[in-house]
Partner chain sequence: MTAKTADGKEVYNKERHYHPQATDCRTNKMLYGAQVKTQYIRDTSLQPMETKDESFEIMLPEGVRTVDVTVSLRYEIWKPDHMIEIHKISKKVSLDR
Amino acid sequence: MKFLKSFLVVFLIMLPISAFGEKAKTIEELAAMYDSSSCKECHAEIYAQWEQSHHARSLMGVLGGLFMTPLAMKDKTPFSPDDPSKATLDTFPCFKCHLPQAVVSADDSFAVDFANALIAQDKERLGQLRITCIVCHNTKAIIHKRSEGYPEANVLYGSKEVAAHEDARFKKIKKSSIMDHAIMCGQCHGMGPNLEFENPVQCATLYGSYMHNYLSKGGQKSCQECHMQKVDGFADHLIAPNWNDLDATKKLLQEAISLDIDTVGYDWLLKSKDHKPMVVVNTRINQNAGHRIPDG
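Show me the structure of that chain alone, the form predicted together with the partner chain.
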């Protein structure tokens, strides 16, 4: 009876986690489970913005580089397997943020397929794996799981509730407690070393910088207020910067960072009767973003 009770508790906890059904075993299976292409039928502009974003190529980094490749190569990192065929989900700690759907919806067979694709540098297959609409508006939309439960399989979460949502799969929009708060982004755009892994992993520390060195100076804007400013009434899902768009990124950096210089030229009297020709250049850089620049 005690065993049955424990089983029921475990079952009830597991049920929402596996609400997407069977675990994906291949790249194509996981891509299909989180495919958001139907969203563009009604949200074409937002979808087009997202397609240009780093979220849409979360495994590619800058200029198409597959930055996770060393993880699949023997002896290249502390996580690397002896052979791609021995890869597991633990081989890829970067999944935590760069492919969070793999953590909840894939198994070790997927990790082997993923490792082989990395070794083959198969960008076409790997490019199917993206931080899609479903990842932010479902998988990552609830952080108070003990209070609010796990994300429901047929529900999307937004900054406000929508009673009816015309979609074959996601028929409701519920309000997420965090969707318009900085912590929504902070889940991945991180706080420092990730110590839950068997070796530390340190990627983005933007949210830590925001919390400890922006709010502390009286800053009050959320990530979304700067990086998802409204375009035609809707939040910009490009979520700039797009590091591959150098002109737009330059503009963004110019808005956040100013440079001024002052100069003076004179004959410096180093010692008696010994003038030295001297130029002094004083530079002043001001930074008004909500986090350190650069980060990483």
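What I would like now is the form predicted alone, since the data block earlier showed the form predicted together with the partner chain; can you produce it?
Just the single chain follows, nothing else.
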């Protein structure tokens, strides 16, 4: 009996945010639940970097497109409901990576609200939903839950322990065993087909490419070492590239990809006095990134 009580106490402590609380039913409720604006008070520079990142607009796609819209439209995808009012969390497999907090902290009423907002193209409301500090530093901070337990509701996770954290909600910071490892990013920047869905979704294979085409050839850097290089001693939370910044993207690709072209021109004598100008073009593209380009 004593063992059972101890087990229940540990189990309750380790459950993720909102496991026993009310599930979010609207966009505003879920946005408030994962609001990280208080982080700006002490981490202004990091917060500013994050605000310019794609994590801060994970539902918008490049240049502001609402790419999930077909999922809310009848017959557009295998997941689409007959009507937005019949949407469920299963309607949106993209939540797995683009809004993982919805999977653990929202219910089907939220999915209906989300579907209606997509149909209305309500970017102002949908823009409230982001991959915030809480998503990475709590919800996704532990992978090996069977051995390490679930993220604690009042704890953030980072690359080191901080006993006292001055925040009204998150009182301490614990060390995450994966925060500075590539597998942290691999949870969303994935392996390829998501076979767990009733209709498998072929999506990002960046982490798979990193493991099979980079590490296998002797590569040693983690995702963080390339995409979160330190600025003044702190990891850059822009997590480049910012595809909306065309100049910076161009510079990054120029540094990562080289193109060599060799040409040979000649005249082909088809018949007497009939010269046909011809050219042979040999191209070679090399890239030094830790994964295939493009990918996501």
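Keep in mind that this is a model prediction, so the values were computed, not measured. In this text, the rigid core denotes the largest set of C-alpha atoms whose superposition between the two forms falls within 1.5 Å. Positions refer to the first chain, counted from 1.
- Relative to the superposed rigid core, E41 undergoes a CA displacement smaller than 2 Å between these two forms.
- In the core-superposed comparison between these two forms, the C-alpha atom of K230 has shifted by less than 2 angstroms.
- The Cα shift for N282 between these two forms, taken after rigid core superposition, is 2 angstroms or larger.
- Core superposition gives S272 a CA displacement of 9.5 Å between these two forms.
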